[in-house]
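Starting off, we have a lone chain in the form predicted on its own, written out as C-alpha cells.
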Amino acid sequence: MSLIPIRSGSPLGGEAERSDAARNRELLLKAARELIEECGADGLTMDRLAGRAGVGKGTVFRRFGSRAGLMMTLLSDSEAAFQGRFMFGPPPLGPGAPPLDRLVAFGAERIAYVLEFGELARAADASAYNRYDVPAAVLWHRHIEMLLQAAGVTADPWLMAMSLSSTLDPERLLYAVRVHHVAPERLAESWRELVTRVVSCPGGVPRPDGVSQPDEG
C-alpha cells in the first residue's frame, strides 16, 4: 500500500518545465510560509502569496489551484509522514498491535499533529469545498473503520468511524485547547476512553447503566 497525498498532481511537461516548475514551486512555498510565520493562516491570500513572491497571481492559481490546494500542498510532508507512521510503523500506531491500542495510537497522534500543524490543518478544512472528499481524510476514516472491524464492531463501523473522525476535527481540537484551555493529555485520554467504550459494546446498544444489549432487528 502506497501513501496517498493530500493533495494529488503533479507537474507536467519536459524535464527542464518540470524543474523551472519545482524552483516557482519551492519559492512560493517558502513566501506561503513566511506570510504564515507573520500574519498566521487566516492571514495568507492569493493576492498577498504573489505580491511576497513577484509573481502574478494567476501564477499562482496555476500552481496551487486555489487557496485549499495551497493549504494541502503545505501540509504534504507532514501528512505523508503521518501516514508512514500508521500504516507502516511501529506498534502500537502501525501493525502488530490490538486493533482497540492501534485506535487508541491513532487518536493520540492525530491529535498531536493538529496541535502542531493546527493553523494549516483547520485553514485547509475550512477552505476546501468538501473536506472529507480529500483522499488523506478518506484514508483515515477508512482506516479507523477497519480498526473498528478488526475489533468486532458490527454496529455500522462506516457511520462509526465517521462518528469518531468528527471528534479529532481541527476546529474542535483548537477550540478546547485555546478557549477552554484543555490540556493534550486530556484530550488524548477522552479519545481513549471513547473508543475503547465503542469497542466494548462492538454490536449492541448501551443501555443507561452501562450495560450492553443486541441491536433489534
Contents of the next structure:
There are 2 protein chains.
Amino acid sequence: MSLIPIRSGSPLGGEAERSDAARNRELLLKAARELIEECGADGLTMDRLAGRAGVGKGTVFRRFGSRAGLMMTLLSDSEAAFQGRFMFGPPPLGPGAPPLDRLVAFGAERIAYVLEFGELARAADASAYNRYDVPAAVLWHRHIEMLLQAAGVTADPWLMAMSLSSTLDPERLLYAVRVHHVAPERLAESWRELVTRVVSCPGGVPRPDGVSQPDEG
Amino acid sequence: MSLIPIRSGSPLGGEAERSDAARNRELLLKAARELIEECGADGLTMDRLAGRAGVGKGTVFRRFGSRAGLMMTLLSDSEAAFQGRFMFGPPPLGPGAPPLDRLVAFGAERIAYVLEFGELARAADASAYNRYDVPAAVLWHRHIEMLLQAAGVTADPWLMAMSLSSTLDPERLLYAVRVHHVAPERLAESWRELVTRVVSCPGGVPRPDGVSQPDEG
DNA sequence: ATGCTAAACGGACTGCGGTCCGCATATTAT
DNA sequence: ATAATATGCGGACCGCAGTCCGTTTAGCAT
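Target state, the form predicted in complex with the DNA; input state, the form predicted on its own:
The complete assembly is shown below, putting the previous chain first.
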C-alpha cells in the first residue's frame, strides 16, 4: 500500500509481526481514531489511548515509537496517496508537466493536505531534531529539489528546496489560517508567486561585491 | 536599552517592581547563565534553575512566564542590538541601502545570530502556537514585509514575508548546520539567491482577481 | 511603630511524553 | 507434547513544563 513506508507499525525492521502485536496495533489505531473523533488530535494523550485500547502504555510506544510516530501512522494512507499522486499521477502534479507547474501543484496539494488534517498533520511533525529526517519529509525535499533542477535552477538545490519546504510547514500554515484568518487560496497563490519567482528568475548576480543590480521602485 | 522590549523581566505591565522581585530576577538570570555555561541551554531545566538560584519554582514562572520567555530574556540584549542595527544602523543592513541589499544583509545577520546562540536561540522559539506573535518575531516580519514593498514586490507581502521568515527559522538553520554539516556561508549565499530572485523577478502572471490585502488580526 | 493590602513567594501538585524491566506468551525446534 | 527463546506486554517510574494556593513580605499610609 504505502509506496514509501512512512511507518508500518512495527518498530523498525520490516519482519513478521506476532499475532498479538498485530491485534494490538489494530486496537490502538481504532482507539486513536475514536479518540481524535471525540477530543481532537490535541486531546489524544498516550495514556488515554492506552487506556481506551485496553493495553499498557509501553505497548503504545513499542508500536509507534512516539506520539508523532502514531500520528504519522494515522496519516500514512493519505500520505501514501499523496506521494503516489505527485510521483506517478497525472499532470500537472505528476510527471509530464513543466517543472514549475508541478511545483505549483505540489504546494497547492500540500497546503490542502495540511489544512484538511490540521492538528493531526501538525502533531505528526515530530518535535525532535530528526523532524526533517523522517522518510516522508526527505521524499518531499528530494522531489522539490529535483523539480528545481529540472527547471534549471542552478543555485544550491538542496538548500533552496529546504527554504521552499519551510514555507509549507504545517505549523506556519495553520498559524496563518487559524490565527490570522488567511484564506487558503491566498496561501496557494503566495506559494505560486514564490516558486514562480524562484524558478523563472535568471538568478542573482555572481556576487562580486555587496551591491546588487538595479531594482524597480 | 531594549528598543522593542522583548521581555523586560516583569510579567507584563512595565510598572514598578518590588525590590525582592528585582533581586530574584537578577539571581535567576545569573544562575541561568551559569547553568547554560555548565550544561548548555538544553541542560537548563526550570527546577534546576530554581534550585540554583535558591528560589521557588513558582517564582521562575512568575518572572519569565515560560522556558521560552526566559531564553528570550537571556537573549534580549543581543536581540535589541540586532534590532538597532537593522532599523537605525549603517547600510547595507540599516536604512540607506537598496531594499534588496538590506534584505540580503538582514538574512546574513540573522543566520549568524542564530548560529552564534545555537540552542539558546532555538529554545527561545516558544513551542506554542503564539511563537510567531512574540514582539521580536512580529518586528522581523514587518521589517521584511516593508523591504519587500520598498523593493516593489507587489504580491501579498505579508505572506511572502512569512515564507522568507520561515527560511530563517532557528530549528531549520541549526538542523542544516548541525546534522547536514552545511557551511554557514552556504546558508547566507542561499538566502541571497532566494531573496534576489523573489525581489528582482517580474513575478508570476497577475491573478484574475487581484484581492490581496495584507493585514493582521 | 503599626496595620493594611497588594504583590511576590515557594513548593506540592498535575499531566504529559517517554523509559525500564520483570513477567507472559506466541512461535519454533525437537 | 514439550522445551527453549525471542518477542511482546504492562504499568510503575522518571524528568519535565507549567499551575495552584496558602503563606509571607515589601511598601505605604497613618
